[in-house]
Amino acid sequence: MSGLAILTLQLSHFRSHRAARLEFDGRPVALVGANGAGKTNILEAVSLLSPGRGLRRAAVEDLARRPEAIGWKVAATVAGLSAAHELETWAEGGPRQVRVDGKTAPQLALARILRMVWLVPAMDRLWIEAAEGRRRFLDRSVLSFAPDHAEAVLAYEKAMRDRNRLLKDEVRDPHWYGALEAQMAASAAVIAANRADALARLMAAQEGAETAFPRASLTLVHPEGEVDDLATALAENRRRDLAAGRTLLGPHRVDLQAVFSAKGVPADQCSTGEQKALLISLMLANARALATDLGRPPILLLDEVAAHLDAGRRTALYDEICALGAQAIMTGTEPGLFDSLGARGQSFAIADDIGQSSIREVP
């Protein structure tokens, strides 16, 4: 199966890269270089060819190369879901802009061309840190299946912010709350349905898969209890929310929990290596599910993923990526981390040469 792919990538004043160009041929890609050479910056640039704030969730102004700070641009030619396209995204002192084939487009248009799944080192503590990170991880997976999920989340968050403002101002007139709570309930229903569908797809993609990585059983937990009628529950909960100064019910409180299925051990009680393996397993399941839906696997962005795997697991990961037919763009500090990928992938040496990035393809 031939996957979605970045074919050429050009960066202008993006992070550490004043000007850079890379050419890919659809195979997995290894970006190799010392810490601080700019490898992750390349992954981040690719991630901005999808809707949202990218894999670092950085503010637009923070993406510009310093000290110039004159704006930045990422341009690419890609093999998309139905055709080849030229994509551009940039910012020059304002919000991020997007062009598709030379025409201005909304960010959501990018999701109709490419789908991406990524893992970054910040996720390594996903199972032992606060629930917010797990919700973000879940919603990123949901977005890969249903790009319009973002609109429901934004609508819910806007209505909730307005409700929270009323709560903080100790407004008690129920007429001020009714419309906002109805909006929250409507958006929450879409969010809940999308999340449930994504979890079902991830679980199904793990069943019967030939993989060296452990299966994870996933559940959604509602700290305040699951409610059938959110609008009514919010109305009944106003007194408690007034005391707290914020909304205590809704999808913004949901937590994602995982269990290492073969051992029956919750993810937060697993070893560091097992927690990483569970993350990789879910990433691969996400990719397999998307490949089934779309007929083509997504692009995988894997930052320093090989550094915490033994040689056997690294080989297994590369084997699964190649069997899937996905273009995985991976980073690592040592060429030896990618030895078992061999001729199945491309390799680039990334270096920082006195403030100028250097990128060289390695035969």
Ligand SMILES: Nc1ncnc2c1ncn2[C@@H]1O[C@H](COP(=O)(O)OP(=O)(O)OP(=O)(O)O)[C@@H](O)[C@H]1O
Contents of the next structure:
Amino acid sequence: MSGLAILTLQLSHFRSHRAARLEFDGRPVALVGANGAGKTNILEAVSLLSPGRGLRRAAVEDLARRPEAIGWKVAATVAGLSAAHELETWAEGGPRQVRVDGKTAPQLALARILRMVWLVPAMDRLWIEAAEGRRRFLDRSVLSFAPDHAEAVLAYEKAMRDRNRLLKDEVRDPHWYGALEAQMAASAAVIAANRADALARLMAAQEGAETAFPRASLTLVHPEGEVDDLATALAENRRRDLAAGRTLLGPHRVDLQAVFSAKGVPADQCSTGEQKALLISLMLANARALATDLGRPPILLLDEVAAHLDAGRRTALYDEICALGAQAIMTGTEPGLFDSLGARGQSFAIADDIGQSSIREVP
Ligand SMILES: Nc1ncnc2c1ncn2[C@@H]1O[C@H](COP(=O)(O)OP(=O)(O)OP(=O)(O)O)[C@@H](O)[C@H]1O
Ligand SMILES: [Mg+2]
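Complement to the form predicted on its own: the form predicted together with the ligand:
Time for the whole complex; same chain goes first.
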């Protein structure tokens, strides 16, 4: 099964890269270089070939190279879900734009061509920090299966913002709330169904998989208990929400809980390395499930993942990526981290010499 892949990648005035070009052949990619060389910036550029704000969730103006700050562009040729395409995304003072094969397109069009799954160092504390990060992690996984999940989330958030404004303004007239709560309930039903579906797929993809990484059993936690009829529950909770000045019930409060299955230990009580292994395990499960769904494995963006693993686990990770046939684009500060990937992958040396990035393939 040949994977979705970036074949050429061109960055213009994107973060530290004034002009950079990389050529890939579909094998896993190792980007190697010192701290600050511009490795994560390259991964971020690739992540912008999917809908949304990319793997740093950066504001669009932060992506423009300083000091010029004249706008940025990422262009790529890719092996997509059904064909090869030319993708371009850029911004010049305004919102991010997208072109597919030379024609202006909405961001969502990118999800009909590529799917990506990523792991970044910021996720290392996912299991021990606030629920918001886990919810985002969950929703990113949902989006990888069902890109139109974004629409339900946006519709829900908009209605909730409007309801929260009423609460803050201490509006008590029920007349103002009904339609918003109905909208929230309708979107919440879609969100809940999408999340349940993604969770089931992640669990199924871990079941029986040959993997060196530990299985995580996942559950959704509703801090206030699960609600059958959200519209009614919101109406009943108006008084309490008025006191709080915001909506306390709904899918925006859901948490994702993971348990290290073999030990029965909740993820937040696992060791640092175990927590990382659980994340990798879920990332691989996500990729396997997508490969089954789409007939081709997604692109994986793995920032500094190798550095956290012992040599045995590193080899296992590369073996699993190669078995999956996925183009994993990985970063590391030492070439030795990718020794056991060997000729199964491509390697690039990334450097930054006084504000000028240089990239060369290492044979
Ligand atoms: N908008 C920008 N314009 C110019 N330079 C930027 C911009 N944003 C970030 N940089 C710089 O890009 C450089 C490379 O960042 P990047 O995060 O890609 O490094 P890295 O190779 O991943 O390093 P590390 O190994 O430390 O993670 C940093 O020095 C950063 O300050
Ligand atoms: Mg980095």
